[in-house]
Each structure stands twice: as structure tokens, then as C-alpha cells.
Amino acid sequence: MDKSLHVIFMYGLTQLGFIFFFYSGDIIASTSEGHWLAIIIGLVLNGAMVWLYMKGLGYFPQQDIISIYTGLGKGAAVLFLLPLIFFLFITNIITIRAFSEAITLIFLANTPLWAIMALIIIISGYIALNGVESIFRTGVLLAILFLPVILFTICISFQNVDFRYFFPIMDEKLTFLTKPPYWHSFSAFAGSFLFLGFIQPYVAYRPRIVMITVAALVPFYFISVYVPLFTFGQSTASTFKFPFIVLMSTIHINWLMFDRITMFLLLCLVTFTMLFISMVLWKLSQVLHRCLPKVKSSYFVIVIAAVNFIGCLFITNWDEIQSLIMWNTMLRFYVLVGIPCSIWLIGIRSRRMIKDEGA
């Protein structure tokens, strides 16, 4: 049965999820000018890959990454997966210890950390528990409950815009290419489009249709970045962490009936990211059960959600997480690129030894 409807909700979610928490912070500071040149090169990147990944994954239908990989042998299956289980974890520490830390900041001051930590990967872990096929029925819920508010944010983010603060419009010298924001950018790219091979035995869907989900993203690159620079200016909008979530707290509409707008897009946030969070650990889980199937993979779910919150554990600030995501920048990058192009060469190769033995 075709759920291309469910895999391009579980794509479009998690971006989403990303590209208004990190990413407008991540390209605002990496340049003062030409920020849509910046958003440009990484958006050419990722859809080049995306599209380079699904056409590898082509060559095997009915196959996981896991088992084009292990068709290669033992040792190049260690050698492609090893670091992806590394990436894995530390975007999962990573997205819950940040997102903890602005629900902290924004309304729930006085709840511990920890307590928040735990109640994301409880709920995430609960949804891996039950399979992929949950994590698909949970993002169409969530798409269903939540999508609507989120472009309802977004429309009305457009209140206090200026747009003289689109000039000056170009970086001659592309000097974002050497600051770190604007490689940690490149983490609302890494790890969003992973689950297409993974889930390719479960769930049949339309390569199309996610490369137009893909294009369909394009404008909330730019919207995360530019409204917040229009309504602060580069100068004020460069010192904040979440300049599109801080841009909301701006926002005054005397018809409507709350008051803090921040919340509710927020709140939206926080649920795609859990349903990112609740992917990435099963795709953990069905990396180690390969490794060891004797194992169930739920357990694996549990095991690793507890290693999670106690690497969150360990992080005792903000600087720690940026330390942290910048660590994880080589990684991030074999995950980007190596992974799509690593696949794609081995599906040519697969074909070719098929031509071979046919002829």
C-alpha cells in the first residue's frame, strides 16, 4: 500500500521542527549580508543528496540501508555504520537538551530540566516502542492537529516587518563559508531524510513526491531567517539564540484570545522534534538488533532512550550543547554527504555486477 502521505508528513514535520529552532539562529550569525545566498548552497546540497539517496535506494527496492551495507561484508558494514550509530546518538542528546532548555526559558521556568528531558524521551520512547508504522499514524496526527498553527504563526509573523533590512544583499567575499553557525546550519539537513532507507521494506512511497516535499520547504528557509531580520535588524537579531521563536513573543493581535502565541508555536515544535526523536531511536534500534537479533528491538529502544537522558545528563549549558554540535560536524557531514553518495556508488555497482552476469 502507497504511504507516500505519511512519509512526506514525516519529513515535512521534522524540518519544519528544525528549521524554526536552530537554523534561523545558526545562518543570522553566520553573516551580516547575503544571507540568501547562504540559505541557497545549503539547500542546493540537500536536495542534491536527497535526491542522490533515493536514487541509490532505487537500485535495492525492498532493502534497508542496513542490508546494502552488510551485502558488502562485515567489515563495510562497521566501517558505514559505526559513525551513523555515533551521529544518531548525539543528535538525539543533542535536539532533547536543547529544546529542554528553551521550554525552560520561555514557560516552564520553574520545572526542573531533567524533568523535562524525561518526559520528552518518555514519550518519544513510548512511540518507537510500537513501530514505524505508529511513528507514521503519529505524524499525521500531529500534522493534522498542529500544521494549521504553524502557518497561522507564520502569517502573522509578518506584523512588524521592515523590508529595508534585506540590504545590503550580497557577501562578496562569502565569509559565512568560514564561521562555524553556518556549518552547524547544516544540521536541520543532516539526519532529516535518513528514514527513507530505512523504511523502505515497511512503507512504499514516491520518490516524487518527496523530492516535491522537499522543493514545497524551500520558502520556510527563507521565512525562519528573513521575517526576524526584518522585524530586529541583523544587529539585534544576531544576539538571540531562537530569533524566530523570540520574534513571536513581538507579536500582539487584540482579537485573539491568548496571549502568548510563543507558546503555541513552541509547543508545535516541540512535538515534531519529539516525532524525530522517536525515529532516530528506532532506527538505532534496528541497527543493533541486525547486530544482535536474538535481541528484541524494543529493548534496544529502552536501552538506548536511558543512554540518552543520561548523556543529557552531563550537559550542564548552553555552550556545552554548541561544543557538542560542533564536535559532531564531521559526522554530520558523512551522514549529509558520504551516506547518499556511498549508497548511490554501491547501487551502480549493483547493477553493473548484474549486467556483467546477465551478458
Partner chain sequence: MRALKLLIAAMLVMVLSGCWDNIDINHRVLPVVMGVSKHDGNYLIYLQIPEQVQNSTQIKIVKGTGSTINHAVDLISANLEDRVDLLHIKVIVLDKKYAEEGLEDTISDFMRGRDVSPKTLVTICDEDMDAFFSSVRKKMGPKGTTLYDFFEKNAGWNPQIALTRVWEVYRSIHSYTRDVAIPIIRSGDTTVVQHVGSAVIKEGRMVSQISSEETLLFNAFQRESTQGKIEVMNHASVLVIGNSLAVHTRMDGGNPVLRSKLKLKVVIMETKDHPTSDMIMKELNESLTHQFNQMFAKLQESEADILGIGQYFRRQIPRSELKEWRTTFYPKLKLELQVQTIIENTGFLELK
Given for the second form:
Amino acid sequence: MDKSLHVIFMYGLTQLGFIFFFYSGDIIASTSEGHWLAIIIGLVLNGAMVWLYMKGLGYFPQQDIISIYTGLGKGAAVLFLLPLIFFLFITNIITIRAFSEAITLIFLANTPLWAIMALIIIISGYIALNGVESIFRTGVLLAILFLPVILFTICISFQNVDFRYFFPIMDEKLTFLTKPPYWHSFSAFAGSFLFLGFIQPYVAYRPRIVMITVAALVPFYFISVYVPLFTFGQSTASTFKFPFIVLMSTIHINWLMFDRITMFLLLCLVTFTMLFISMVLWKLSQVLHRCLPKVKSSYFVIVIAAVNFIGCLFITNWDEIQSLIMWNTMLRFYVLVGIPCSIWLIGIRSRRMIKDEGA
Amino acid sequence: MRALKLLIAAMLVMVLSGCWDNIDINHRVLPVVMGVSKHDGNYLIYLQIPEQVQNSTQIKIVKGTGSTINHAVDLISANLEDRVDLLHIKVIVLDKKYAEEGLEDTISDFMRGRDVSPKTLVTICDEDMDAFFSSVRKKMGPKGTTLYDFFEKNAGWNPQIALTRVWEVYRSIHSYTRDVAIPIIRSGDTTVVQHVGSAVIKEGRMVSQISSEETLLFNAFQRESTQGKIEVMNHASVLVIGNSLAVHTRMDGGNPVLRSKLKLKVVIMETKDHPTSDMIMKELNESLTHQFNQMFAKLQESEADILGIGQYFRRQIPRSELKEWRTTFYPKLKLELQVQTIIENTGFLELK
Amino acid sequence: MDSLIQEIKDSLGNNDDFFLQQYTIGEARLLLMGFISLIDLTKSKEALYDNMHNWKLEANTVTSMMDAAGEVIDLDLEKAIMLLMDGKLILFFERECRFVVAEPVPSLLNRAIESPTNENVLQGAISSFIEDIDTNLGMVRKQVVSRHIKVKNLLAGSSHKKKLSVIYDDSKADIKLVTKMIKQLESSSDHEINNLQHVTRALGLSAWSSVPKFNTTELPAEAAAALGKGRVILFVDRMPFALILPNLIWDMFTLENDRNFPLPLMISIRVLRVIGVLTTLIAPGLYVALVAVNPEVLRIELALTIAQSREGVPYPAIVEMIFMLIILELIIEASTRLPKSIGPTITMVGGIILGQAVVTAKLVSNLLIIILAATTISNSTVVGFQNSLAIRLFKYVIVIMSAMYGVLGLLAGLVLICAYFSSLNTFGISYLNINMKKGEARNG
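Moving on from the form predicted alone, please list the structure of the form predicted together with its partner chain.
Starting with the chain above, the whole complex follows.
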């Protein structure tokens, strides 16, 4: 049965959190002019990879990437899946930790960090325990509840823009390509589309619609970077850790009964991120379950969540998060480029083999 | 079994909810105005706290000193019965002397912490802070937010008051092409406060001052609505009901040139000695142009671009050179302002 | 055969409402057995007499007489008792040694069809289901005149027998679901069914689910609409409502009766209900979050007023909130327990006196009273009492989470509830499905 709607909501929501939290900061930090080029390069790479990935997956109907890789043999499976496991693990830890840090910074100054992390993990774990279809349904429900809030806050974020900050347009030297923040910016893409390869046996979707979603998300990438730039200017915006969040706190609305709208945007994004984390937990549990089929996959979810929590506790400050993100760069590019390409190549190979057998 | 699990979860929640100190709103002191001044390297903080005493609001002013703002607030907090919470600060009043020394650190700290919202209004006080706050307390009515309402756009704001928020000051510190004007107030004779003009802030330091009338032009140039302002001239006084601005920029051999046209829609309120509408228009155009040129000369001299003219040249000047906008380009800037007045109507009476 | 009579007599004879009478019609000598409390004996006899006399007396008259009286069957004790319990009249033809089960005139134990008591109908059919399962079936049949409506009768319970009827529209309903359901009911036919929890268990569903697994309605029109949407209806004898399976989230907001209004009005009514549910869930939590954890979200004017109104309240917001919520729940519970004539007193005592006094005594802030009123009122906009109970319970989750994490807790609570909703399913159909076409849902 077709569940494209679920899939596109899932895909969109899980990216929004990253876009508005980290992506804008990373891009603004990586270059001082011509941000659009940096964004477009990232988006094109992402679009191409999603396309390749789905093309590759199309060769294996009803199979997830675990069985595709294990189909190659044990050694290959370990080779491909081990980095993936590491990536997912580290991503989860970084996400949980970074978001809780942001939450304490912005509005829960008195609440201990571990409590916020525990909340995020418990809720994501609960969502993940209910299984993949439940994750998707939760996504749709959250989208219905919170997307209007997000869209509203995005609309009002244009309050103080000065479009003249768009100039100067070009950065001829493309210096951003070598800057670490630019590599980090890819974390908004990597990991978000991976789930497409995990859900094939459970949920059917149309690849074309996913591509349309990828296109529909493009404005959000631009908004997240350009609205802070238009409001503050590059030299000011680059001093912020979360430019979009600071931007939201400068919005002044007389007729709203609430004062700090930042909070609502931020919290909605946090709920989407919980969804992302639960998805990662589920993916991890799937991979591990395939390794040890005897253990119920729900036990894996609990164990992984616990390990993640402990992992988060070991990170003491923001710099460590940054260095962890740095270490994750290699894995990130492996996931972003390596997995789609490998799936595609395996797909082509298997297609050829079937043809050969037929002939 | 399930019941047991639920019970354990409930117990855990009960225990946890007492874990960290969330303080209820009635145990927090919510100051609305904060005054900052600096004496001998120490910060002097004034907090204006509305207090509810039997269905009416009374204003309490508390004062504290400390080596940093937070230190001072902390000391105040320790001495008060409730915890001071800067989350609701709406107006920050800065000492003029302190503003002249430079605000960069203070403003950056406000932006860094979550307590003070970046939306908070910034003003400068033209007199001794002690005197100012004691006079404010005496004159303030039974409403906790008077000083804030003075600036609130849907309450007491007037077009000759520059509205500047913390984040805008912060932007001016870092931006290459943009400075800000901060309103200057002092305690009034009969009213709570009196607006005396605007301070010109360049990179976080007060460098000059413009008058109320000039601030109106400044606001008009910022495309803020100047609706409601009454312009008095020799022969008539008019009510501004609308304004628009058209700007044209060009680079003239390394010298920036900006031509702008300010359109004002006015309604005639009073006349003296039977002027014609042409006379009124001419008089208005001339006086405004003259005023503007005077103000601009002052601004150019102080190298503070509060009009944000540099913004218009971002297209022409590459970023590397834009850094020197204030020092290289701005002093050479030629600004031609043309004021065009349209008399929308003349009231019920015809002009002769 | 006399031994069977003896056995019946032995096992039922100590019931004073059991009768065993000799009776003669023409040449036939019979024994009549039954419960006087279930059978209008005089009328039944009359009917029997008329029936048999109208019959042409031909050869082998007694056999034809037996045919005329009812169904001739072989009985054992078990079956006989069950038939008797069910209100049937058993005739024993002494000479022929045959049992005949006759349909007697029942004594009137059902109320007439009345307007619903738990649901209000504006502009719509107001007859409601009654306790008698056959009447209910008839009402549904009358409502949907269609050859696609199928009825399956089942009997459940080992010592207490209970009639169940499963009704579905075989052109709309998912046949797999229906067979699964019937199979489940048949396999658990030894379960006693006296209440809805028993029904839940008999259907093999989790009894711990806070959201009811079936939507109940008293209105034949609603039941008919449900059939049209492919739902399955379950009637339980002695329950004056239809159980609609599966219960979906959208049922909380929609009534078939809404469609008696023009479309824009219908949409606004439904939007109102959605707002009602959201208010119920969010309002108390938001108050706690804003007062205790995140006062910076409030505008300064509001913050000052709230601070003032809470001045002198001796405990934290969460305690204040839970304290008042529980009092409110008590009022609701009390007014349902009380007879209708005393009910208003409770409303007055609870609403006016307590509400006013608790504020003047500075036990709670007056804003809280407003929030509570809004919560309770909006809670009642939900369609179906059982749904409103679930929502009433969930708001506590949000209140507690808000007390811990402020606005974050509020939203996290919402996420938790969303996740809970999405984890629910009945016979493989998710609670969140918007509509039930054949197969599975299109979206939701």
C-alpha cells in the first residue's frame, strides 16, 4: 500500500530541525559572501545522491539495504554496514547532545542537561519501540500539529529583513569548500535520506514524490541562511552560534499573546528531531537485529538508547561536540556519497547478472 | 504488571519534578526597566520593579553595584526576598557618559545570555541616573509598564523617537555599513519622561547627538512611518499622514553619490496669514531639506552611518572594501535629498 | 423422556418463577415449561390455542399440531435450560414424547424506543437503541435498507449466556477484518460478557489501552453511517448502544449528524471540536509551564497580572493545578452519580461557591479558574463520552511534563500522546486512519 505521504513528511520533518538549528550557522560560518553557491552545491549533491540511492533501491524491490549488503556476502556486509552503524551512533549522540545544549541555552537554564537528554531519549525510544509504521504515523500527526506553527514563524521571520544584504553576490575563490563548517553543513543531508533504504519492506512509496520533497525543501535551506543574513548582515550573523534562533528572538509582534516566539519554533523543531532520533534508533536496532536475530529488536532499541544516553553524558562541553562532529565528517561523507553509490552499483551489477542468467 | 510499571513511572516523575528549582512566577521579581551606568570601573544597576500592592501597582527602584552587570544583579537578587529575573526587561536605560565610553561589552553580553531578550529597547539617559529614576518613580502612575509604553508602537510611540533594540545595537557594532540612533530621554517636568533627541552610536559608542526633529527625518529615511507628526512652519502647520522614499545610487569615480526623494503626504491643520498651498509646500520642502542637510553634515563628520546609506552601496563596493566604508567612502559621500510634499487635503476649508 | 423432564425439574424447579403445567388441546396432552417472568403465559396459551384450532384437523393431527406450535426438536438438558433461559416456551407432548420449542408472547421487559440519554441530537433522528438486541438489529435494518447488510449472531459466555450480533456491510467492510473479528469472538465464546471490558477481552484487544477500542453510539443513524464507512458494528444484548469497530481518531470530531448542516457550518463545527481537544490538552499544561518554568514567554502585562493573582498562593503551580483539576473531576463524577434532580445543586456548589471561595481564600489564582473552566468546557466538545474521558486523562500527562520541562515538556507530552495514538491499532487498523476504505486507509 502506498504511504508516500508518510514518507515525505518523515523526510521533510527530520531535515527541518537540522536546517534551522545547525545548517544556517554552518553555512554562514563557512563563507562570507555568495552563500547561495555554497547552498546550491550542497543541495545538488544531496539531490543527486537521493536520486542515485532510490535508483539503486529500485533494483531491489521489497528489500532493505541490510539484505542488499548481506546479499553480497558476509565480508562485504560488515565492510559496508560497520561504518554505517558508527555513523548512526555518533549522529544520534551528537544530535541529542547538541539539541539539549541548545535547549538549555535558550530556555531551560535551570534544568540539568541530563534531564533534557533523558527526556529526548525516552520519548524517541518510546516512538521507536512502537515500530516503524508508528514512527511514520507519529510523523504525520506531528506535521499536522506543528508544521503550521513552523510555517507561521518562518513567515514572520521576514520582519526585519533588508534585502540589500544580499550583495555582494559572488565568492569567486570558492574558499568555503575547504572550511570545516561547510563539511559540517552536510550533516543536514546525511542521515536524513538513509531511512528510505530501510523501510522498503514495510512501507511503499513513490520515488518521484521523494524527489519532489527534496525540491520542496530547497526554499527552507535558503530561508534558514538568508533571512538571518538579511537581518543582521554577514559580519554580525557570523558571530552567532544559531543564527536563525537568534533571528527569531528579534521578532517583535504586538498582537501575539506570547513574547518569545523563538521558543515555539525551536520546540517544534525539537519535536521533529525526536522523530529523527527515533528513526535512527530504529535503523540501528534493525541492523543489530539482523546481526543477532535471536534478540528481539525492541531490546536493541532500549539498549541503544541507554548507550546513547551514557555516551551523551560523557561529552562535557560544546567544543567536544564540535570535535565529535569533526570526526564524524569522514563517516558523513561515506554515508552521503558512499552508500547511495554503492547501492546503485550493486543494483546495476545484479541487474546485469540477472540479464546474463536470462541469456 | 502493567499497573506496577505505571506506578513506578508515576513515582519517578513525582521525584524528578522536585529535582531542579523551577521558581513560580510570583516568586520572581520581574523588573521592566534596567538602568546601567558605570562608576570607577564598577557597574551601577538600577532596576525598576512593578510591585502589586492590593490591586494597584507600585514602582520600586532598586540599585546595586558590581564589577559586572550580572554580579550587580546577583547582589540585588540576594538582598531581595524573591529572585530577580531579567527575562522581562523591556527597556534598558544607559547612562550617557557610559554610552560615550562604549557599549560593546555590555551589548554583547546581552546578546550572549538568554536573560535579556534581544528585542529589548535601548535608550540613553541624559541626566544623573539617580535623579532620573527617583523622578520616574514619583511621577509614574499605577501601571508597571509606563516607561515601556512610551516606546511601544501601539501605545505611546511618536515618529520623532528612534526605536532601537539591543540586537540592532549589536548589529551596528559588527556591521560595516550600519549604525544606529538611540533615543535620549530625561525626566520631564510634568510628564514621566521627556524625549530630547537621539544619540548617534557608531560601533557601539555614542559619538554625536541629533534633535527630535532630525530624528523624524531619520525615521522617514528609514522608511519608518512618520504618520501623525505635526510640522510647524512660519505660515502653517501640517500633519504628516504618509511618507515614502525613493533612492538612487551611483559611484562617481570612487565617490559614492546618493540621490533620494522623500515624498511626504500632509494635511493642513492651521494656517497663518493666508498662505497658498504652493507657499506651504515650498516652505516645508525647504525647511526639511535644510534640516536634513544639517543633520547629515553632522553625521558625516562623526563618521556614523545611522541612515544605513552604506547598505545602498553594497552592490557597487566589493566586500573587502566595504570594510572601510565608514572611513573611506562615507565622508566622501554626496547626498542629494529632494523633499516633495503633497498636500492631501486642506480640511473642511478651501485655501484661498 | 420423562427422565429429561425430571432433570429439568430438578435443576430449575427451585426457581419460583419456573412453571410446569399440564395442558390439553383436543386430544393432545402437553406439558408447558417456561419462566413466568419471561413469558406472558395467558397470552401465549391463547395464541397456542388459536394456532392449533385454526389448523385443519386431519389424520395424524398431533404431528401437524406439533408443527403448528413450533419447532420439533430433540433436546438434552443443557439445551433445554438454555432455551428456557432465553424465554422460550417448551411444549412436551406426553403421548408422542416429543419436545416442541414455541415462540411465546414475551412479557414486556423492554422500554419503548426513546430519545437518546447520553447523546444530544440537533436536527436529526432521535430514536435510540434500547437494551433488546433484536430491536436494535431491527432499527439498523430499518435505517439501512440494503441487501449488503449482513448479520452474524453469536453466543458468548459459559454460565451466563450473552447474545452478540456482528453487523457489517459486505460491500464496504474489509471482509478479512470481519472474519478475523468473528473468529476471535467465536474462539473466546467461553468468556463472560457483561461489560465493555469483557467485550474488549473477548475481542482479544488490550484492556490497558486508554483510548477505547470501539466507538459507542446510541443512534441508529450513526451506526448506519458507520456501516457505510466499512466499519463493523457489534451489538451486545442488554447494552443500549452499538459498538463501532474500529474506533478511529477522527470519530472524536465527527458525527454523522453534522452532515445535516450546510458544509461550511459542518466544517466549522468540526474545527471547533479539534480546537476543543487541543485546548483541553494544552491549556492546563501551558499554565503550569508558563507560571513555573518559562515565564518569559508571557507578555509583561500578562506576567504581572498572573504574578499578582498568584500572590499568596502557598504551593507551586503544579500542585495548584492538580488540586483544582481533581476537585473538578470530583464535581463531574458527583454530578453523574447523583439523581437528575439533585445534580444542579452540585453544579452550583462546585461552580459558583467553591470557585469563588477558593480564589478569595487565595488557595489558587483566579487565572487558574478561568483555565480550568476553559478546559472543562472544551473537553465536552468531543464527540462521545468515552473519548472525552481519554482526553481528560491525557491532559494530566501534559501537566506533569510541563511542570518538569516547561514548554518543552508540553510539546514533548504532545509528542508522547501522538506516539501513543500512532501505536494503537485494532485488528491491524491504525487508530490514526482517517477513513476505512477497503484494504487499508489512504492516509493518516
